[in-house]
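The chain that follows stands alone, in the form predicted alone, written as structure tokens.
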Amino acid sequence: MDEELLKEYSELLPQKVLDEIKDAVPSNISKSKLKEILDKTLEEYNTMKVSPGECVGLVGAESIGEPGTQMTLNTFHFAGVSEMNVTMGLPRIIEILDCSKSLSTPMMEIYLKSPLNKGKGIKEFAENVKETKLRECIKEISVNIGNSSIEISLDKEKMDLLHITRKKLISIMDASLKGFTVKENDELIVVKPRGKDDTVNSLFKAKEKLKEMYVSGIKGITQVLPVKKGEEYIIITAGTNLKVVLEMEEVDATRTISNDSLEISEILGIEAARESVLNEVKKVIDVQGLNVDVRHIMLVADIMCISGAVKGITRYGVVSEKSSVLARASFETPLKHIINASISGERDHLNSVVENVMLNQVIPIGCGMPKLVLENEKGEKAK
């Protein structure tokens, strides 16, 4: 490869672009071919440049907002799978950009290592990943008012599938229920209160608590669905617990993802969270069949993650960090911002777009950026 030719272009193209070209082209490429590639790259690079003073924020906002208003508010469902539905469309975009702490449909895509990714034993593995509560292992549960006890009949088939023994269940129930004794009685498990608090009301409360008791699997994953994606099998889950899933030996930790950007930020860092915001927004837009340049979405993702933590585009997130009082007031709760700024004696230097629009002044973008200073005939600067 002609290193001298690459050196010629080092001042015209960023080093990262040159490194990518170096990795992509074969080492025995001719000088004329390499020059042709570099010229085409330079042409593309120059068309991608933004002019000084270009209002990229406004262009980005319009480019996302305009198709966003036409977006249908549909919800995507996995047919025939109970509780497995995914929020899509505008509600999902709002959820991502507001950086919501409790997603309406948290999800994971779990990629697996061989032989599970070929489909061998994937159903059993998926069942072991899913959070199992006691109600799923019960055939029948009833309150015996005469004996002041709760009687439980277990589902042996379900327990065999989840590899849970009767003994393990009893020990879990014993540890979870304080003030109750757990005993075996033939095929039944009998739960009785130890003290005098054996009212019918307390028994029914204990019964409901028993049904929701955690038995096995990964907490937070309420539903699992093994599906074929391309040439391999993956597991789609309802609910997320990225930290625990990534620690599992059978899981391919390099590709397994969650749709919760805050969780990704906490476990994998801010760069991964930025990529998650970008991918999640792009996924929704692509499903809707809209065409939005990825750079507009990248700009939004950068703004959300620039402080080192993921912050939503809300008055508590990105907007709260604006130095301009009027810019903060233009978003939400204007009176609150103006009163607080008045009390603390805050100054607004009118450096940005919104505050100048509000005051009917020239905005500092494009032609409004340069300030012209004129001199009169005597050589003095005009006021």
The other form holds:
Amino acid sequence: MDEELLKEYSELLPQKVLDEIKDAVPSNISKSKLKEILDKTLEEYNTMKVSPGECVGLVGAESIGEPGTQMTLNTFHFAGVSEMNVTMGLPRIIEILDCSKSLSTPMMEIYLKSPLNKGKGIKEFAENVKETKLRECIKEISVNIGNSSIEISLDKEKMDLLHITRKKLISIMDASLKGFTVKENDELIVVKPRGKDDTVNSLFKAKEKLKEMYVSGIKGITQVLPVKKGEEYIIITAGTNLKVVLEMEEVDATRTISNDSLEISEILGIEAARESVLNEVKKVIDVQGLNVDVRHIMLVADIMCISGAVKGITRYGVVSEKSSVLARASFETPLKHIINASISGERDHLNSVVENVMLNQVIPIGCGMPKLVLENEKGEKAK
Amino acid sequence: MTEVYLNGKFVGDVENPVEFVDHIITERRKGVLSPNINVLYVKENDNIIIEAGKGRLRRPLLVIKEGKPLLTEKHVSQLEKGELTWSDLINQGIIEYLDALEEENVLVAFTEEELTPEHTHMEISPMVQLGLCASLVPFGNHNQSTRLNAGSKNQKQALGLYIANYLVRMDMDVNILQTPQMPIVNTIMHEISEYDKHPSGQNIIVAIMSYKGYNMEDAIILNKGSIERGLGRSTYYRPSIAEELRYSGGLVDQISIPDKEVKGYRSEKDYRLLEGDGIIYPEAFINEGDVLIGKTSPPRFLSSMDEYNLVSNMRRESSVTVKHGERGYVDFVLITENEEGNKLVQVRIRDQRVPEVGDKFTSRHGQKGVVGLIVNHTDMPFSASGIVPDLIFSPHSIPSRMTVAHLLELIGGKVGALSGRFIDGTTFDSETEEDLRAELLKCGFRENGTETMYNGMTGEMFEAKIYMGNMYYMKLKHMVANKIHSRARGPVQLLTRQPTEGRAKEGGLRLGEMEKDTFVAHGASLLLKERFDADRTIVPVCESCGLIAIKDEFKNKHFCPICGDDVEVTNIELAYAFKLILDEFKSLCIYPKLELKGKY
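May I ask for the structure of the form predicted in complex with its partner chain now, the form predicted alone having been displayed?
Following is the full complex, with the preceding chain placed first.
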């Protein structure tokens, strides 16, 4: 194989294509034949390129937007767990592209190392991952107005499953409740206010606070569901906390992901976030059985991540980055943009499509792009 | 204790709710209490609701006692003789009206066969569950419910004889079918509603087959010969109204042929049809733009100064003209006065509407379609006995919609036409398919309604047997003549200088935001610019301040209202709408400065 010849083409063809050719042709191929193949490939490759002036953004937008009109079914259910609905369809697309801070169904897919990924002890592990609140490991909680105290009776079985001891629970309660004393009393745990200002109201407030008190597990993960994916077992969670989960020893940190692009960008960086946006949009479109070329979605993901932080396609995100006042004003809240522009004396260079449509000028796209410059007899360029 | 509510208000308690309610009902049936009272015992809430107010939807049901209706054969024969009336039955408690409330506690049988001792009521007829229009659909029980709905909706839009004295009325948008017929296949409701007094369709011969692809997608083929013999021919009437309004200062409108001095005088040709009183004469043929009633109005803003101003003292032309796209004959002229005593003139226009391509027709089964092609009589397929269909309907309209009644009506109509009688197609109570088919066979036709047919153009026999028979078809009020519209150049809006919207204003068809996107996506930017050139303007711009300058046409000089005369002004090409937004910016105290640059 002529490595020299391949190198010559490394500037003209992407490495991936060259590698594929290398794998496909027999190693004893003659130089002229290889050159013929490479030339043919190059020709094909160049015809497939997007021409300059092609309106890729708009074509991308329409290509994602049009199938969006056909989307049905806004949720997706996991068999067996009724609480675990996943937002899908158009609402999910909007959520991803707007880059919402609070997703309606944040989720994680936790991949595990051996032996957990064979399914051994996965249930116990999952239970430990799940955030446990006090209300889940008690039988009963009640306010005893007679001696102004809160009485808690514990659920032993649940506590054993979670490996929580009574002592640990009491110490947690002691630390999180200020102004109260926590005491053991036979089967009960009794919480009493320390001071004298023991209004019933404050007791009830403390009771509500106790119920939602964090006991164990990973904060933010409200549901866990071990499922079999292909050959191995993984855990699907409702709620995310990528940072803590990735630090766990049993977790395969190379594959574990969350569906929150913002979280991913914070913890794994912007490249991972771009990939996440791409995958999440793709997932929705695939579930609906629609067909959108990935390159359209890639373009959107690129635009969202180009500044180094994930930005939504909203008037606060990507649209606010547009340089043209008129283009921004034509999107949303026109008055705001025009007034702000007039305060700072902004200049609109009319470089993009929307502004030129507004002025009814030739838009700088496609056949409106090339400019004709004539030279006169003296060789001067016309103005 | 059970609480009792009368018309939503608490009135007291009772000990035995069931007994109490039963008592009210028996007293009502006896006629002691008003038949308008309805009562319900709600077990879950343990309260009794009595309603006697107005605005409740109620319907009559036969009362059942011990599995037998109170209505006997004797009652029926008495009814037939006229010895008994409907209200007698109600007073005797044989029939009672229930509202939605009381219906909660009763068990209603559908037919007499399914009566059990538990039943409390029975439907008078299974057909009463249908409304008026739905019960006009023959064999309705063979149709899917959505089609029954669509069918009854379509009937409301059918042209017919909506009222007999239409000639002396001045209703807006009147359509009268010229030769309406009573349907051959009818229901009991046709009789009850005296449908023969106001029919709205015609019995025509329908063949279910395709024809050169011109009846794809619900289109229908019409026989030109049938149209010339009067199929689907209707008359359209529309009055135009003019009134001599009175204004402040004793000024009035005047109905007369306008003077030539009047502001906005049309051409003499436009007024040619007016008679001395300024009103058009009956039976005049009129076209778009012709004046029907000549009228002038006093000048709009009259102040004391204007009395010396000749221009503003002129009366305005305000004649009533034929609307854009309309034509016809003047049918009737009415001169009268209105409530305020003003002179009122109404001119009714008449136009004959012959079916044309695009007009909408429907059967009674929600099988509507527009005319796709009008075929010469000679080119239509014909049967062995020489029958030529009036209409060809596409077989593809049948399977997905499952309108079996459409097919049954076709057989029924064929039998009715051959044996010279009306066919009863009452929903749930119709003549059976077997009987109709047997009768068809007796008439000498194929039992399944198909016939051997021949290609009208080549004379060759079709391989397939064609399903052909009589059906009741209706012409719907949506006619192309009222909707056809196109424009190349035309009126523009005053504010934006963009084309007007809508057919009445001869408007343009908007190339919207998404349509614009398609041009952009194809990179057809020069085409896009040309498309949006409708409000193109040339605006002079001051080079030094960047604001729009003024051209003095008298001196043929440009000047800038801010920088003065001595300034360089350049003409630029803009959308007028953009010039408008620049003006709006200025009104908001925002300075939109245009920086001009050579194009190349």
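Positions refer to the first chain, counted from 1. C-alpha atoms forming the largest set that superposes within 1.5 Å between two forms make up the rigid core. This is a predicted model, so every value here is computed, not measured.
Visitor: Going by the rigid parts that rotate relative to each other between the two forms, point to the one of K229, G269, V25, K49 at the hinge.
Guide: At the hinge: K49.
Visitor: Give me the smaller rigid part's rotation between the two forms, in whole degrees, relative to the larger part.
Guide: Angle of the smaller part against the larger: 38 degrees.
Visitor: Rigid core superposed: how many angstrom does the CA of E36 shift between the two forms?
Guide: Its C-alpha position differs by 8.4 Å.
Visitor: If I align on the rigid core, how far apart are the two C-alpha positions of S10 between the two forms? Answer in Å.
Guide: S10 is displaced by 3.0 Å at its C-alpha.
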